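Only one chain comes next, encoded as structure tokens, the form predicted on its own.
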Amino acid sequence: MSFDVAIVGGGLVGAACAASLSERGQKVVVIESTGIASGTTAAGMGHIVVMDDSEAQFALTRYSQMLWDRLSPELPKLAEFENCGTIWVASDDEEMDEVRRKSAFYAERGISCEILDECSLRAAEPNLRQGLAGGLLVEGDSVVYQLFATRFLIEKAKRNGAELIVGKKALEIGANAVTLSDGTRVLCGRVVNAAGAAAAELSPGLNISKRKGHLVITERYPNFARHQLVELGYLKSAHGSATDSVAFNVQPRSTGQVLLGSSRQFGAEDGEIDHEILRRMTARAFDYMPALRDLSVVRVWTGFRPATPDNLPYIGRLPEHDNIFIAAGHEGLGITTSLGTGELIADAMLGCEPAIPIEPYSPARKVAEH
């Protein structure tokens, strides 16, 4: 078997790379060891959100969000794409200062947002507890059911001639071939390592660590929550690098279900539910939305997300390897940034001018531990 590009990883990032490259005429194969969207992608919440931790993060999330908005009319109903907006919830005056900072940052860059006081926050989300200081409504954010979105992109790539190898693990990435667990060598001109939490195993120079997360989904309770709701303290927990953390993060699904996060654990290697972390996560949620206590849960699950020290993914050519490219390390923003990543990888591989500078995400960059 010989291809222009072999993509290792059948999650949303790998699928986006396959769709972008095949659309530009490349003969593509996607290699996935277990099942499409079965790894890191399944551990996400499907939030498509503009972020402002850095200019580079903003550029990639905003670019990707625009690509999602452009793609949304093509997505099947099962992908559950919905422009529900995000409310960043402030619990006190100090966090309201952060609301005003975020609002100014977004407004300067053309992002529509609205500062909410306590009364308007309660009007927007009646199930939030009384006494919260307010929040920031970012109207352009969306949610998507990433499993079906991934399958859609894979099918789109297949219509452009891409092939799929499922059930065989990539053991080694070489300059012009990927060696599989059954000994097969898939010959290719270039390789994209989009293996999520396993990316560093195939490209050992990558500074990627696994963060374990828990998710909870409820029965159907239409209109219980109307927006993606995230506490401003989430940013602190998401960027910490030493201790386990939880934060309030609730997402309404188009099915009427409520998806609840979030937790982050370091050094955890098994996928078992950690009941103490789950207790802390739900207690945090109950503090913001007491009525969550009355909802029935359908499922609890865990997954691993690939994180980098500076909270930016690796996108681009691997140093000292002319034919190996990396699309990994997206941590909690892989759903949002998948489409932008796919376009940037295709641009880099084919020598095209990218829509945004790719240098901040280069695998060659030096990153300092936080």
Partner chain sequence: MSEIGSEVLVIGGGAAGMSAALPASARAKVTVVDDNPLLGGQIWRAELGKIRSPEAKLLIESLEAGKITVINNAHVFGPDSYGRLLAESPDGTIQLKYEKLVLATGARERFLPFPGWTLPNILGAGGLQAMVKGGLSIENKRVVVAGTGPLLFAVADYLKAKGAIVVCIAEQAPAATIRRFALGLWRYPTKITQGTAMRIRLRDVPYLTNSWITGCIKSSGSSNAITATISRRGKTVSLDCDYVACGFHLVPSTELASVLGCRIEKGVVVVNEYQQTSVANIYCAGEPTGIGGIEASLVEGKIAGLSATGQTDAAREHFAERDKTRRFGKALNSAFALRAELKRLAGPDTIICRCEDVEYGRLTEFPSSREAKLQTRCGMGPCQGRICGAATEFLFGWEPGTVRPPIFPVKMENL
Given for the second form:
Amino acid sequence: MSFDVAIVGGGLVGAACAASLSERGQKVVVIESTGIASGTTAAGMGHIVVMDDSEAQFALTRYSQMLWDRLSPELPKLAEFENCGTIWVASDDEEMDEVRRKSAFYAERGISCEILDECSLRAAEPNLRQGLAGGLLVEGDSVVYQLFATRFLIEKAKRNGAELIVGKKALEIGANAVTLSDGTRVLCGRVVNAAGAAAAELSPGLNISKRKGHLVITERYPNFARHQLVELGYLKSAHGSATDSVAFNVQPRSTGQVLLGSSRQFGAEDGEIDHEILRRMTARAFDYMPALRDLSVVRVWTGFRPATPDNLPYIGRLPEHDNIFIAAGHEGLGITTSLGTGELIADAMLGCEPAIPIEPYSPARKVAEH
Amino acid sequence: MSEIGSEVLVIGGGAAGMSAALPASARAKVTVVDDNPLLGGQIWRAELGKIRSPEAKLLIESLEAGKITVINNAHVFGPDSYGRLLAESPDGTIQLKYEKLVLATGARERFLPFPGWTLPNILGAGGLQAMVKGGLSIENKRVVVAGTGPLLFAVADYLKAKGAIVVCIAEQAPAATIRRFALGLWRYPTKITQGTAMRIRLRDVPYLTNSWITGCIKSSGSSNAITATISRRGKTVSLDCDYVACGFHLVPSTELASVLGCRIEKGVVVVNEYQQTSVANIYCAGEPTGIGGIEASLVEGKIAGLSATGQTDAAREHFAERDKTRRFGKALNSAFALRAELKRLAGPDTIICRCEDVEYGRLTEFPSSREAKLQTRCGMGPCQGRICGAATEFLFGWEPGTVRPPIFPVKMENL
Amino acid sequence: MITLTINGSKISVEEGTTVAAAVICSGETAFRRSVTGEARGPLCGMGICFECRVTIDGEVLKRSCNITAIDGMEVSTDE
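The structure above corresponds to the form predicted on its own; please provide the structure of the form predicted in complex with its partner chain.
Following is the full complex, with the preceding chain placed first.
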């Protein structure tokens, strides 16, 4: 059996590539070693957010968010898509300056947002502590239960003829075939490496490292939080140097559960819970939202973000390999940027004009270490 | 956050845990941690705050008389990154340091889903008994006791003594199997004495073998009454009652052992003859090593407590007795093995996961509990799969998913 | 005897009674609403099934089967 495209990786990014390519008439196979959405996708937070770290990051998150909004009427209820918005929380005047800068950046680019003062912040989120400086409400951001969304995209691709191979690991990506752990070769015209944190093992030369994170989820407390809440210091800690960091990041699930992040650790290879960083993370959260202390936690887990040196994913053709494409390295933004990635990959493969320039994400780019 | 250091830390204050703590305390500094207000475990659960069993009282008194530290109301929810266990207590988190650990975490009932099983007033067999011990008045209430295992007998006996009208005991196991099991009991005289006394007290209660519950609905008349249907030798019988007490034998509680990396096979913690698990400084005793009843728990506890403190010769003296109780356990588990018909009780709309309301029909397409969990939320709720896990294992043959801390929900500030 | 309030009504129970038993004594069988709105009551009686969760003295989601009732306690079930 031969396919037009073999996609290695059944996470949300692979599923989005499968949906985009099969919709455009490509005969697609998705190869997933453990289970659909069982890797970084399962460990993630499901935040669909427009980011302003760089113009390229803005373009990809903005484009992807638009695709999510377009997809949302089709999503089943179980996908828990909710346009709850993000509030970037500022704790002091310095961070309020950042709020104003961010607001101007978004406003210039047509993103609807609103500056909140101390009072309106508390009104929007009564469980935040008193004395915070304010925040920026970005109305268009959403949350989604990424596991159902992945499944939905896979089902969609299947309706367009896509096939699925689950439980076999891709060992080698060749020009016109993917070799699986049981020795079979899946013949294909082209390959998309969407193996997330494992992508560099299959395509040496990609600079993807694992950034470990912890998440905590509670029982159901409807209306405890209403927006995705992220401290503005998040940017400093999220993309700072190689030291471990934590940030206040709360997500209200449509189930009423509260999902709490976040931590970032380089060089941590095992998935065990690290109690020191976990306690730093919860302590940080209590500082912003003291009432979190009393919520009952049902699960704690860890995951690995596939990080690149410049915090942009690799999307596009692998240099010197006409038939191999990369869709990996989405760090902590893969849920948001999955849909844009799928479309860009399809455009690049089929020679269509992409909606946004694809060059900034090229796997060929040389990036300076931060 | 406080820290308590022990040479031997015992998790579980039931028969096995207490029985381990006593001999260990002769040689070591021992701490017993239990999640109930009083020691005694499930089998000796206190009645309105008081332990009734003389045997249990004696054990508890000896424990309290010794230099054993007892911590009640503390839920162990997992290890931390520094080799300690963490327990949530009303006063916050306790960090438990240990050299040797004895796991005596007991068992729970197995529940099998059938249409209507989520209605109020349908409880486990042990579940209803525990409620009555907690002050629920059962006087003149009609109770259908159903499921499988010797617990049904004990529960019916207890409820009747408390004034309940036990409508019947519906035991799914075949009569012949139970007869064979009963005949084998001559080796265990105390069981015969107990059994005979119970039989006499329950002589007016129909004991229906080859019979199992197939559904429950709210009765049309009075608001809380239930009509239970029982399949009996191919026929369906409807019975009106106020409560259904339904449990399908017991399942070992192995979450803590699992999260600590102890090898688990076929649902039980693997131990050697000294009750030592695959992790060298962790011992395990009682129901987690295989359902065997109270005698097994007592003797395994002793062996674990002695072995953990280097008293191996003394431990060996109990091997023969332990092996005998294990034979009893084996006979027990095979006599009350679940029949295949029970796999067909649930309909497409029957809820399997009560925390997340996931119906049977949504689960049949999945190959494993992990995939089902990620795609349907089955087992994702606060009980963390303790109720539905045993059911899906039986219904679909799914292995339980990986256990991760916290193994029990815990307040965020106590993590 | 101790007296507690369950869904606004006072009820007296014997000392040592669990909150779950007291709730049933008060005539209430539905402790909580499940995620799809079904009425649920206790199942396991030993604190592992989470079906008996109620609000006790303003604290939500408390497992009533392993909490002993005390004088003056305010308990409410999901409506």
